[in-house]
Amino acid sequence: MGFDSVTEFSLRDIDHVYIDSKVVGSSVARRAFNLFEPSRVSIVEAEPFADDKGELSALQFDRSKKNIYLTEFKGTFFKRCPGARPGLTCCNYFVLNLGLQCNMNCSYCYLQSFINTPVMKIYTNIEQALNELEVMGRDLSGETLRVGTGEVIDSLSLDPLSLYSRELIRFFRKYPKWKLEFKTKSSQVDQFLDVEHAGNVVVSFSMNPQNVIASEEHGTASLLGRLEAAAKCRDRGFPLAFHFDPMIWHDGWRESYAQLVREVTARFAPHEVPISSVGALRFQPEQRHLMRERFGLSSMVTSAEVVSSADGKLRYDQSVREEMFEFLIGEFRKHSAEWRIFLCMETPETWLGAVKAMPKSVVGLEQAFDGRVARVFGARKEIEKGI
């Protein structure tokens, strides 16, 4: 596909936009006409590439990647976390989607078990969802919710064309009691670092040691550049937030990962950094093969020895992932016992292997597993079924 490992993503790597004729007059598509050069850009009637059908071949998934549709989106917006679901420990996180499928290319992408869309979309129609938003602020704008815009479309890459993070931090400062989460592998933040808000919007950025980056985060913002953006945001007052998701499992890991908390704990204070995660490597086993075929057997992705879980998700032995969680969160509770870190979308087994605790029963974590704002927000989906 031509990713360069240490060369991040950017606007210009796009072959082609593709705009819905109905969206011509979007905020995003005049964007697109002035960013693009005229033979990048072109008005269509229906979806590009619709003639291909069900499962994308390699070939198939790497053009997604390099061709951006501007278009409306028809359903929901605003949704639960795929955390919350038996088995796991969630943190009642919400998600936003506006846009589907990442310009970057991660050998371990969970994308790749289910995006069957063959072009990256961006949703013209932002004003739909933060009508949702103003709907779940009759009965929750007092309460701490929890909001992320990074589930299917990293959060700030494809920013500079849409521009929607500047629209969201203005909506989030009516609900200072809510929180807004811009989760990205980029380093794409000067867009929105002149925009005033209110406290109340975390940058988070998915952290890993560099070699990992090189071998497995294709298009992605390199370690440093990640760190970099992370203290622009910080020095105008954002909060952040770093997800050491997924730990791989390689040759060297304990190293590796002990450099990167250097890293981090060389730049960032403990309270700068209010809240951050761990997961581990896992993927569904129907993508297997086509991470094979896109990455090869020497990743250290599709090589990795990884077992049957029980919410059916191919991971690293229970075992081991405590091992490699334990060995994290203490590298970092060696520079304070100040940081604190949570396992994300891992079992109450692995939090009482890893952690010695649940996490309603660690300290600065209680708020965000009270279940109170999802019951809500559950019954509200329950009266609107009956409507």
The other form holds:
Amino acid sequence: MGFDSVTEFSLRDIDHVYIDSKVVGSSVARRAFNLFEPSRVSIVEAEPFADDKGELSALQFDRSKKNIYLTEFKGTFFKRCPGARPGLTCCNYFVLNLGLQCNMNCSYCYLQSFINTPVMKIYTNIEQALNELEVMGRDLSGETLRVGTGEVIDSLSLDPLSLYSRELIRFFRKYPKWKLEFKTKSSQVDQFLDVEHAGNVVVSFSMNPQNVIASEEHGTASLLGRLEAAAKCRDRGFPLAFHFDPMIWHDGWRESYAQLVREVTARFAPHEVPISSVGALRFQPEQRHLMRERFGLSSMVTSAEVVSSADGKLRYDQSVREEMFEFLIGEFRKHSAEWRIFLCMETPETWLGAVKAMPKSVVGLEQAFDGRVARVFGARKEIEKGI
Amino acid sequence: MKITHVAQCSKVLDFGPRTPWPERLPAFGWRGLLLTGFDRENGHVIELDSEELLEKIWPDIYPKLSLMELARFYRCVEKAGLALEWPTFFFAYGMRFSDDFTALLQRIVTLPADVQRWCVQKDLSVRDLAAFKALADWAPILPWWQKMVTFEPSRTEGVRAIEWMVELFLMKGDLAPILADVTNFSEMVKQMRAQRFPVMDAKDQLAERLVKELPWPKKLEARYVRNGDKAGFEVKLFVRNTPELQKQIEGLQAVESELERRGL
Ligand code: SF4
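Form predicted in complex with its partner chain structure, per the form predicted on its own context:
The complete assembly is shown below, putting the previous chain first.
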């Protein structure tokens, strides 16, 4: 199946699984032997396509999404959240990367700006990650630590192979004050729904209108697929988060996003989605060439009117972003004032423009799971609930 | 060390270097091939050890070459039928030899001479030409690239313009309606920007008109400024004392009222 497919990619779309000979005994490797026919699995002594290291060509990048390499991660798993930059407060947020690269194929994906490994990786030594967490737990078990997966690999799209969700949910039962977040554009949730949890595992779905998904988020779950998966999680008591991010401007964007809000609000009450955020298209300028080469200029993203912003990323004009955020938030408010939507990775000016408040003053923001949005400001004024 | 004569050497490796080999320096040769001083008709040539590898010798002689010069050298070597360890060679110039890179080298040596000259002059890098990766055929861009180089843009300006040309071609398929009548570089850029960023451009034009129409107090300079994703009015005032400041602030109220009247 090619990348132009509008159906969700699954393990069937993987061309080949390479297993590092040192990890053949791992649980993921054993599962790979069961799930893939023998002709699609090889045991290797060295990383495949190793000669292709460095900046990947479009073809190499595409290929890297279709080939999995199971190997150990060498290094420390836990990293501070990438939002922890000057000006951005970053609560106790840690990023856990149990792999690298994604089997789905969004035109704007930021992995295009830095991935230079020619194969998608799943790290088999999850025990090491859990051990690191245990060590952290000795000092921080009473703290509100937050762990996010899904920064450089979707949290769930390959989970039917790794089943890491199950191990992580079980582990987090021991630390009810901690929170774990799965971030996904897939609908792969069935594999963990039966696992008992402590109510501290947030399943967060990135949401976009179906026409944007079809045009820009290739191989991801349809909007309906994501909503249905979210409903299953809700029904099993998992807290949900919806990220309306990246909002993508296109002719008729208002109607598309209004329809999206209708789809969401028809299925979910505000209290069932305690955290929602909104963000607009943004990407590193370096990735634009690869994007253009891979998706042409007929895409809403590659043809977007984006220009350099203060942090160097390419974004829509600030007034366009404000207009989009204001519109989406307004649509939610039409449904209920209880919806609480935060702006993701935005500048203070945009917060002021779109929600008429500085981030630090927004009620509930600090409780929001992904604390990347919290910015340090002096003003601490309560604004009306449900921005 | 063996000394030969220019006349005895082949000039098959003449890659058209940007600067001629310094007159005071002797020419070098290797296995009967002239490596430097291609413009010389006579004179002595120091023949380098034929056991040495050309991919090692070349970066020693020419530690800094532009991408275009390297591409021309690559073509000369291929024509001469020599086998070089290209990854090693290009590594010495900080470049990674790959299929994409080879394709780029082969493409750029076929560019028209004036474009090649501009590329060499501005020392264009692989990254500067990355926009072309999205094009199967560069031909539709070439007339406009040639037109652009006649305006002698700087490297940064030129690279951005090339990128817009590629994007506009991919979006619209024909650059003639956009660029046929332009007579200078700033007009060229303006036309392309208006086509590539139509919404933003229309908004900017509107704001530029608006800033001129607003009733700014006398002695106050106002202009519309865009800084990347942010745009707004930049207001400059000069006051010597509080009454003057007060007057300017009062004057600004008229601007505020006018903006309100227009619903802005
Ligand atoms: S789902 Fe996320 S990681 Fe995967 S391609 Fe899309 S943006 Fe990238």
